[in-house]
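First comes one chain, alone, set out as C-alpha cells in the form predicted alone.
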Amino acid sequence: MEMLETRELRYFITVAEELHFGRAAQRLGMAQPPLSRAIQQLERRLGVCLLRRNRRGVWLTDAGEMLLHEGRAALDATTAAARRTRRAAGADRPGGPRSRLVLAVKAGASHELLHKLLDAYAADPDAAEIEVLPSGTCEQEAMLRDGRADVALMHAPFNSLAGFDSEELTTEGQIAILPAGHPLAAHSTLALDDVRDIPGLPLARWPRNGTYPPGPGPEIHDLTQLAQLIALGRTVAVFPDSARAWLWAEHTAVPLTDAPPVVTHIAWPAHSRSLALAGLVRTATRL
C-alpha cells in the first residue's frame, strides 16, 4: 500500500500552486535543490510523472492535477483532526476542559434563527460552549473541511453541502439592500436584473476562495463596512430576507421576485462522533 507523508504533500501542493520551484521554496522557507529532490523522490515512489518542466516553465500532468485535488483534501483532513482534537481536550484555550463547538455562520444571515438556536441550546444542561465564527459568503464549507469549525449554518444554492451531513432548517426569499434615498428603494419589488447594473451603485463583492470576483463594486471585508457603504450610497447588496434584522435606518430592503429561495441548513462533517454536536443539531431541528 502506497503511503504519502504530510510533509511531501505540502511540498508538492506548494509547487503545484506556484508552478515555480524557486517561489515554492521561498514559501516553504527552504532551499530549492532539496525541494526538487523531494518531488522527484515522490514521483519515483508513486511511479508517475506529476510535473512537466522545461525552460519555459512548470505545469501539472493529469496525475499531478489529481494529486493536487486529493492532497489538499488530505491535508485539510489532518489539519482538521488536529484542531478538533485540541478543542475536545480544551488545549487550545485557557481554563477547564468543558467541551467547545465552533459554529461558522455567514455574516448578516440567519440572524433571528441564530439567536433562537443559541438561546435554546444554552438551556440544555449538557450544552457545550459555542463560539460563533462569522465568515464571508462561501467560507463555511472550507472552515468545516479544515477544522476551523465543527458545524455551520450553510445556505443553498450558495454553499455546497457535498461530503457533509445536514438538516434543512428554513427557506426564505432574497432582498436587495439599497440606500434609503435611492429611487429604486421606493419600489415594492425588484428583479435581479434591476440591481445588477445600477448606474453609480455597483454590487458589493465578497471574497470567494480567497479572491474577489471581477467587477466595479467595492471589495467587502466585513458586515459593518458593507452597511456603511450602502448607507453612503456606494453599493448595493443581495441577501436572504433574514438580513433585515441588521439593517440601518439609512437602508431599504426590497424583495426580489425572481431570486431563487435560500434554504438554510445546519451542516457538519459526515464522520463526526461528537455528542455535543449531536445535541446542537437536535436543538436546531426542534426549532
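A quick note: this is a predicted structure, and the numbers were derived from the prediction, not measured. Between two forms, the rigid core is the largest collection of C-alphas that superpose within 1.5 Å. Positions refer to the first chain, counted from 1. What changes on going to the form predicted together with another copy of the chain:
- Checking L232, A259, E219, G71 against the motion between these two forms, you find the hinge between the rigid parts at A259.
- Domain rotation between these two forms, with the chain taken as two rigid parts and C-alpha atoms superposed, amounts to 9 degrees for the smaller part.
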Contents of the next structure:
2 protein chains.
Amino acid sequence: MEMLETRELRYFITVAEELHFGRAAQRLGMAQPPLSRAIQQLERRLGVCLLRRNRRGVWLTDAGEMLLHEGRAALDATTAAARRTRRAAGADRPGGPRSRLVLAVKAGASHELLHKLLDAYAADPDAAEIEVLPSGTCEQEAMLRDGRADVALMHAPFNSLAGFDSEELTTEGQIAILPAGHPLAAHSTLALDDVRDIPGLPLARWPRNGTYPPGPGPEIHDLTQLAQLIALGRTVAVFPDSARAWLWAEHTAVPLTDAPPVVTHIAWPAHSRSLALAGLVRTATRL
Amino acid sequence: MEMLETRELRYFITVAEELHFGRAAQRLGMAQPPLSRAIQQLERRLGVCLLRRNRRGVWLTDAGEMLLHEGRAALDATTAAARRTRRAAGADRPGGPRSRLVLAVKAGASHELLHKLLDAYAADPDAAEIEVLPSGTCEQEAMLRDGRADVALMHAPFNSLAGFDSEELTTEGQIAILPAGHPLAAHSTLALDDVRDIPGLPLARWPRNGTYPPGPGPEIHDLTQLAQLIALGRTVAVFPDSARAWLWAEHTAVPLTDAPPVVTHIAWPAHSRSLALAGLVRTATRL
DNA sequence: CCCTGTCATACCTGTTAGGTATCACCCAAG
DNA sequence: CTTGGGTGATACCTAACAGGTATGACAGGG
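After the form predicted alone, can we look at the form predicted together with another copy of the chain?
Full assembly next; the chain just shown is listed first.
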C-alpha cells in the first residue's frame, strides 16, 4: 500500500474547495492538465472515485468528502510539524532563549487575565520566552492545529475544545454594550431577548468559521470598528464581562441575566510534550 | 515556504528511530546514500539541524526530537486520511452497506457492554455496519489516530482520552484474579498492597507503550496465556470487574477495596463528522 | 449551428529520486 | 604505528515523473 503524498493532498483539497480544475490550478500556480492528471492518479492509487465529473462541473463523492475533511487535518498536522520544528531549532542555539512558546489570544479578549498570566510566568526562573499572537475571531483552534501557535486562551462556548487538552481558568458573565444615551442603558440588568430585537439598534454580527450569520446588524471586522459603531448609536453587542476593559465613555455596559457564562480555558494540542508548556499551564491554573 | 513531503517525514522518522542510516535505509527498502541525501535536503529546506552526526553514531537535536513527535502525528493523520477515504468509498456502491464503522475494543474487555451496544445499535433503522476490531493492550488510541478504527471503547485510567472526543459509559471496580486454591482467595475483599507482593505469586506484567514494566512477574501477551498462568498458580492479576465473564473454574475473583475505579468511555477522533458515528454514540449513552 | 467553457489526452522536457561505486574518517585490534 | 571494519558523505548515472504547451472531446447557450 502506497503512501499518500502531501502534494497530492494539497492538490485534491484545492480542487475539492473550488470544484473547478481551472481555478484550482490557478490557485496552485500551475497549469490545469497536470492537475487533472494528478487527481486521476490519486484516484487510481487509492482505488477510489473521489470526484464526479460532468462537462458542466465537478462535485464530491462521499469518499471525496471524507478525504477533504481528513486530508485537511493531515495537512494541518504536517505544516504544524514543520513550523514547530523550525521554532524548536533556536532552542539549543547559544545565547538564544532556552525555548519559546507562541500563545494565541483572541485580539482584545481577556486582557487582564493575560497580563496576570504573563507576569506570573515571567517570575518562573526557567520560563520560556512567550510570543503573544493575536488571533481573529475563533481562529485559535486553527492556529493550534497548524502549528502557528503552541497554546491558546479559548473561550467556551465560542471556541470548541474538541481535540485539545485544556484547563479551566475563569468564568465570567456577559454584558450588553449599548450607546450611553440609549433608554435601555438606564436599566441595571437586561435579558438576552431585550437586546436581540431593539428597534433601530440591530445586534452586531461576527464571522463564524469565515462567514457572517444572517441578520440586519452590521458586519464587524475588529473591535475598534465595533466600538465606534456602538458609540454612534448604530448597533449593540454582547460581550464577556472582561470587555469592560476597553469601553469608551460613550458606551454603557449592562449585565445580562440569562446569557450563558463564558469560561476561559488554556488549551494546547493533546500530544504536546513540552516542558515549557507544562510550566505555563501550571502557572495559569495557580493564578 | 515549501511544504514538507510525507516521503521525507517517513525517511526522517525511520532514521530518528534507528539512529543509524544503514539500518534505516534497510528498513525503508532503499540504499543508504539517497537516504543520507534526502535527510540533508530536508535539513536544508527546513533551515534546521535535525541530527548530530559523528563517525561513531547519530543522535537527535531538540529540533529533531520535535520533528520526530510532530511528524509521527502528521504521518498518522495522513495514513488515517487514506484509510478512511478507502473505507468511505464503499458507501455509495449500490448494494453495499450505507456506511461502515470500525470499532476498536481491547480484546476480551467489556464483553457484556459491547454485546448490549451492538444489539441496541442494530435496532436503529439506519444503522451502519459495525466491524469490531480487537486491539492489543492500549492500542486503541493509535488505531483511532492512524485510521484503522473510527471509534473505540476505552478504559480510563489505562487509556488516555487526550485528543479525542468521548462520552462516559460505565464505571466498575477492580478485582484480583487468584488461583482458586490460594490462601488469599478465601478473603472476601483485598487491598492493592495485599496482592502486589505475594510471596511466590508475582503480579503479571502487561506491555505499556510496547514495552514491559520491570518486575518479577511473567510477561503477558494475551488473555488465554494469562488465564492459564493464573490457573497454574504462577501469577496473579488485577482486572476490572467485567473480567469475571471469562474466569475459569480454577480462578477466584476477590474485589479490591482501594483500586482506582475503571471508567469505560466511547471515544472518537475529535474532528469526526460522521452521522453513523453520531448514531452509535447516541445509542451507547442511552444504554 | 457555432462559440464558449470545461475536463481529458498527447507529447515534450527539466528535475529529481534512487542506484552503484567510492571516499573520508574514526576507532579498535594487533 | 598500522590496518581493517564500519560509519556517513560525495560523485556520477539513469529512469521516473512532475509540470508545461497544444489540442481534443463534449455539453449548453446564444
